[in-house]
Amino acid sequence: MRLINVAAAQLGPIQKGDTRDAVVSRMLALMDGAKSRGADLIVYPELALTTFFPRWYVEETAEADRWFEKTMPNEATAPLFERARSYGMGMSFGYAELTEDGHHFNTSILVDQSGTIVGKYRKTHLPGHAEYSKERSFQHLEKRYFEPGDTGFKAWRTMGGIFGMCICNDRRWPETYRVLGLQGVEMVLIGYNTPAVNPLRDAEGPSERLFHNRLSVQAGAYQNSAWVVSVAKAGIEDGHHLIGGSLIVNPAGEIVAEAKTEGDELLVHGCDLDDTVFGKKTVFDFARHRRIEHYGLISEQTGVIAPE
């Protein structure tokens, strides 16, 4: 048995006027709660330090730089690293990253139990659009403010297991999990900020969005025999509704914990990393069963080319 007690730390809404210090205080309160429940690892959502600013259009994108972190850790986030280190607790959270050479990424980090950043992932599958869209009921401008990630889907051996990360829209793409699965990933950490309605199809509301959230995460977990911890920023943020539904899913694809609210909420579950072994040695023994000679289209083309 390789048991790791994981805390999925859902955050309620962060308003446009909320300071980073205020947000970090909420994150620290969740960490304290996780410690009291014996957590070894705490996972926060995508863009955990700020409101979901890509919903706002600005003509000059440099005006959005105030939402980005130039260093990590920094003055605002240092208390998170210090508290996690004192607790001997691993940590993962997402933020907007502005690199020294001027690149903008939607980023997540993995911090080990000594407070050291051991992994960094930059979001690959950016949803939405780059220019103002009159057709949408609200804007989703990730393609305007972020560049596609340059890290690829890496896995890291740390905290007694093999961990990977992805962010929000990445969870909808089976390639995300499979590339991690081919590295033997045992736990995938995900943060998301997901609107409760589709801006191009308002009939697609919260219940359907929550269904797709569960479907994507459960399929990824089962098809790669891995634990998945998927954590939301939720609630009414700057007048816009984000779904909750944070999940911990086991390697059989079963939900073992799910958030009940859209506020700050903590899910803690003991995850045995050895539970991944059965699936990896049977149905999803990739070495025995995969037939890559038939999968060429997956990496050779992006869009659909229908048969003649």
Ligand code: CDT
Second form
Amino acid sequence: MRLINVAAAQLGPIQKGDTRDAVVSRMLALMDGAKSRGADLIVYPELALTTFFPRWYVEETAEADRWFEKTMPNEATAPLFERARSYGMGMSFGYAELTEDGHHFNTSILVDQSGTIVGKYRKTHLPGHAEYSKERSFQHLEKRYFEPGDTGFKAWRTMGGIFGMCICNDRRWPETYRVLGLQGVEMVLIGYNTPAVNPLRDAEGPSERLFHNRLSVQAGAYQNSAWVVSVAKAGIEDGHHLIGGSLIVNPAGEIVAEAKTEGDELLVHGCDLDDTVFGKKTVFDFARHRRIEHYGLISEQTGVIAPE
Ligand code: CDT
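With the form predicted alone already on screen, would you show the form predicted together with the ligand?
Full complex below, order starting with the chain above.
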């Protein structure tokens, strides 16, 4: 048995005017709660330190730099690192990263139980658009403010297991989990900010969005026999509704914990990393069953080319 007690730390809404310090205080309160419930690892959402700023258009993208972190840890986030280290707790959270040489990424980090950053992932699949869109009831400007990540989907051996990360829209793509699965990933950590409605199509509302969240995460877990911890930033941010529905899913694809609110909420579950072995040695024993001679199109071709 290799038990890791994981806390999915869902954050409620963060308003445009909220300071990093106010947000970090909320994250620390969740961390204290996780400690009192025996957590070894706490997972926070995508862009955990700020409102979901890609909903706001600015003409000069440099104006958006105020949402980005130039160093990590920094003054605002140092208390998270210090408290996690003092608790002997691993941690993962997302933030907007501005690199020394001027690149902008939507990033997540994995911090081990000694407070060291052992993994960094930069979001691959950036949804939305780069220019102001009149057709939409609200903007989703990730393609304007971020570059596609340059890290790829890497897995790290740490905290007694093999961990990987992806961010929000990445969870909808089977390639994400499979690339991690091929590295033997045992737990995938995901943060997300998912608007509760489609800005182009009124018919897609919160219940459908929650269904797609479960569907994607449960499939990714089952098909790669890995635990998946998927954590929302939820609720009404500056008048815009984000779904909650944070999940912990076991390697059989079953939900073992699910958030009930759209506020700051903790889910804590003891995850045995050895539960991944059964699926990895049977139905999803990749070495025995995959037929890569038929998978070429997946990496050779991006869009659809239909038969004549
Ligand atoms: N943050 C993020 O990637 N959000 C996207 C919105 C697209 S709506 C299907 C997501 O995939 O949840």
